[in-house]
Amino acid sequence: MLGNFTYCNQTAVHFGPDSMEALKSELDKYGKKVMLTYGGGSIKKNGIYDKVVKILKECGKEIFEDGGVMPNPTVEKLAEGCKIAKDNDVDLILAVGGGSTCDYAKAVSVSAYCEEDPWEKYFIRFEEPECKIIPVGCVLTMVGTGSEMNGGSVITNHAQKLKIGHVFGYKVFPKFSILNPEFTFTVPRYQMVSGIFDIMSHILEQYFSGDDVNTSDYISEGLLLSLIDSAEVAVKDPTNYEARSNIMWTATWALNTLIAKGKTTDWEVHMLGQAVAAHTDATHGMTLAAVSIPYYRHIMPYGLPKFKRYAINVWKVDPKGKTDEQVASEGLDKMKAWMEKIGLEMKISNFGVTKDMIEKIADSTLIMEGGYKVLTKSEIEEILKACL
């Protein structure tokens, strides 16, 4: 039975090949000072700088950039974004890239008014912004987080060895996101394809999860059965546009909130697999590619008749003659197949975690109680050896 819960989503999404024609009114909205925020430099190479620094230039704004955002944005590289968007009073900013700069983005739009250590506030404590908002903008270059219609911010601390997200309330969403499935052809198949199990996993994240029978499962079933057809195809065919197209879409709605509601939703493969990373700075979708199997098979037997619905309704196992456990495992079994079909890293040993580093691996992984399983210290420890 579904229980009480509030949605609400205010992020307005213009979707296609024309969706930059709505940047310019989307920018009349606010004042004239943007902070432009993006990644490495590759939006310089392929283009879409250009076409951005262009229609902010027609519409009058004054820009102020801060590129250089890493994939797993740090708390230092926080702290230098908070300070050029405050010393300048800044009125929107604008994350042209992928998740991590849009993660950035609204990392530091609650950050930069906030009167005490972010980190400590946002990231440790989970609290709620308190100070002055900036409003945030993206133009999406790379699928896979769902940062660009949700509240969800990922930040990195080397030092303490954590890289912890939060997701904020409706507040802190995205004002506006321009998608355009074309500026996602140039990323790179490593991280085309680490985008698409970051994809997967969030709706596993939110499908195991809850006893009931309801909607949100068969909307999750059913972007599951997209995405997996959708991969294989650009996988093969990467500037294939319906393929490149289903993908960001299903992305969106991966994480948007939507198909939590009504579900205690779990994490915990995210925690795992952003501990591995704390440790090791790997690409986030592939950490959590080579955490993923060994976890879902420890709490397989808590969660049986969820993994059999699974490996029945999207990966077609025929249960005719076999036991839940064998139907279950099964399912797992063609999970695994396609993941090292489209090729994930399947362990943590390729990102150059070993035996001595788990102890301490476990030790940055939170744990979380929405799932199956409440893991232990010593069941994490288990799972992350199995991931090697």
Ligand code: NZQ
Given for the second form:
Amino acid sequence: MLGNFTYCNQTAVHFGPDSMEALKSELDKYGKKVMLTYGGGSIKKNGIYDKVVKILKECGKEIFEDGGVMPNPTVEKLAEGCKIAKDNDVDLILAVGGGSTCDYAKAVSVSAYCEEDPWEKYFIRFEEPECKIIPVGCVLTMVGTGSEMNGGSVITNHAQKLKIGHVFGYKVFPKFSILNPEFTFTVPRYQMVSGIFDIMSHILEQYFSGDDVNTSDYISEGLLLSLIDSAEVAVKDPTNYEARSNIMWTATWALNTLIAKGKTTDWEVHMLGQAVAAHTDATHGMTLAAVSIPYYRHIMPYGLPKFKRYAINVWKVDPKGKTDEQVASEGLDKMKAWMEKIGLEMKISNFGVTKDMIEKIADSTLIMEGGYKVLTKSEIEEILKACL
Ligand code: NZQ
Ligand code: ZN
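Next up, can you give the form predicted in complex with the ligand of this protein, since the form predicted alone came first?
The complete assembly is shown below, putting the previous chain first.
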């Protein structure tokens, strides 16, 4: 049953090999001063930086550079970006990069004119912005987060050992995003595979909650089938356009609010993964991969009908002559085998986590209430131990 909801997504997506052609008309909608935000330099190596700067110059824009956004962007970097944006009164933030760059651009957009400490206001108290919001546009170069068409922004505070995401409302969504699958061809295999699992996790976080029949879960199953097939192709042949384009579009729809409509959602895998990352700075999708199977095995008895459905509809488990538990468990076995096959990290010890860190990581793990089981702290510790 689908309850009440509003669906509205203001991000204009320009997709495909020629999508950069749309950048000019998008830029024409904004003033002269553009803050060009990017990461650690991959866009300079693969030529995307030159392409973007050429178009910005053709459009007569004044460019304010803000490079060096790190994976898992920090509060310190956020303060730096706010200063550049505010001191120069920029009209648009153009984020060229992956989820970290896009997330950071959104954080700067709501923080530059914020009169309070943005970390406290947005990432601890989860309040919405009341100040002027600088518009954001994205040129996506790495696929996974869905940041190109959502209000999510994840910031890390190393001093407090917290990595926290705020899902902002529609006002904070990027105004436009350029999605050229060919731009992702240079992403290193480790990052590509991590992004693929991030997509899978986004879908599962929304799927493994509730037992009613709704369109959102059927869409999720379709997205998963596309992702599983395309990932296997991309791992063997990273420049396969068909596979990379399917993965890119699946990532966008996995987390642009559509498949959460009319249903409850979980997000505990992300809370566990983010806590691991806060203590290790490990790659986002890999942290999710390393905690997923032990978490899902733990909650499976509480959400058995959905885990059975997942096994049959997504992993094609034959239910004949098997108990519901056997079918559900076989589905997770198949998921694990696929994860190993595409080269995901399956243990948090691979990021340097040791037994004596478990209690602190559990303290950094936020507890969600929408999944099949609201975890206790000792259950979190038990799951994390099983991930070592
Ligand atoms: O920094 P550069 O030099 O650009 O290199 C990046 C980075 O090292 C590299 N890369 C990106 N595009 C490339 C490329 N290398 C070669 N060729 C290209 N075309 O890839 C590395 C990872 O980039 P990053 O942006 O960190 O990856 P991702 O897109 O996975 O973003 C991760 C961040 O997004 C957050 C995560 O927590 C993490 O902080 N998330 C955001 C969400 C959202 N907005 O809704 C939801 C997600 O669950 C996630 O939490
Ligand atoms: Zn994620």
